[in-house]
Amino acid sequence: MDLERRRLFGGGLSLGALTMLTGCDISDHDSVQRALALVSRFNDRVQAAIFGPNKLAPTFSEAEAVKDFRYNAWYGPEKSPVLTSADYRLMLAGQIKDKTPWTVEKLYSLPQVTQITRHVCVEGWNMIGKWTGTPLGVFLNQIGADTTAKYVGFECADGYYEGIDMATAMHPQTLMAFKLSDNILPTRHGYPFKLRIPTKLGFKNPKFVTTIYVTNQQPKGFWTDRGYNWFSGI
């Protein structure tokens, strides 16, 4: 999907909220601006107070789980960053003890999980599959990450960059997601790891994470930053 469409996707529910104002047209005028910028503040608050943190998304069989997981992205598959074992290492910053640089190898050694969890996308599909992984909160604890900060933000190889709540960072299904479908995770979909969190929309989903860091300041979101309400949580 191009840019346009995904802004006509990530405005929708906003775009709707602004037929309650009396005289706004949709435009890029100030006052409709800030209109969207309230009813999205205010989705983040609805979205964040009735987050669970111990609440599982749903869980599905093997056989519900596709074995050829759509490819989604701004650009063609073609355009993915190729990541190598050799050369790549995962950075720490923030409000963290130790900010050793991980390689691949030593982030597969840790221990793994899997689950089969639905994708949602906020372009209107969805897709169930099957991913192995480390728990976030197991790999932040390990690197003695401040859990009592707010945020854990990634920046990608492919420019991306997002940001999530600690509550969602620490959700036992928040899945540093090193398999697809019991295969290493195709350099498309994201390899060495992207994250995996069934709580949230997929755009919430960051691949070819480079950097983690944890914050008490709100990151930044690559689609937040283009319309899309920044919680975004399901």
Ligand SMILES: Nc1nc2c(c(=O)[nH]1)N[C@H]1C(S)=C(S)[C@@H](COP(=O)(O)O)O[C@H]1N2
Given for the second form:
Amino acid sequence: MDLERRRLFGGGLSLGALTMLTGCDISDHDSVQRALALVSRFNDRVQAAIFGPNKLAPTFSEAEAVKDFRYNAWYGPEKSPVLTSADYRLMLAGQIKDKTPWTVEKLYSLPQVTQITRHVCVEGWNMIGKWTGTPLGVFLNQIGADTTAKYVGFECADGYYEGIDMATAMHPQTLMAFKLSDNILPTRHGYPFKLRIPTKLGFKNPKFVTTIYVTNQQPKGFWTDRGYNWFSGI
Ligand SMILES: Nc1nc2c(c(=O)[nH]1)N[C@H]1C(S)=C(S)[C@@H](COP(=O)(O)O)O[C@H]1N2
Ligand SMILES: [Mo]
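Output the form predicted in complex with the ligand next; the form predicted on its own has already been displayed.
Zooming out: every chain and molecule, the one shown earlier first.
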């Protein structure tokens, strides 16, 4: 019940209020699940509607940035996929004009910005880090992505998958991050790049991205398929 409880209180509804609203017996597991799913989808819609396309996440000073950033994934760091610049190609799909695959060299020659922001993981930890890379919006424009489409999706070398709405994709702080603490992204943090999205919870920051696609169909997410909210903004 933990996750459901958090969602409920986050949404500002008590379990009792929900029971009254839905008229379902709290001991009836299936109808509780259905009611919760409804609240969760409602929350996603409200959050998407109030998302400010240019409202910035807080930024921090150099001194506040952690040098030794914490690792997280659904498996141990020793199992991280090892991608090499010789073999790696970023594949492009969906509503994009120029779908030529990108090498690491070409990606790393894109114009870059640095940001110091807070990463928040739902598992109960957060950390301030310094990331450097290209705003995803700049890249999407360069490859002729249809930015009137609704979503951008990501597939990763470890089987992970995620997706974000176009407003978040075009947000100035949404980066294809190539560096962490001024060093090329280490393998365990997603080499050759991760999406760094300070307006989203940690799990919506995919690492080891191998495909970017543009679509009108809401992309699935690894943790969303396991019960977390799709929007998951912070
Ligand atoms: N490909 C991939 N990306 C992922 C994950 C994962 O398991 N695989 N875990 C997510 C979660 S839950 C978190 S908190 C962050 C952790 O990123 P870090 O290892 O750079 O701290 O990566 C996110 N992106
Ligand atoms: Mo996370």
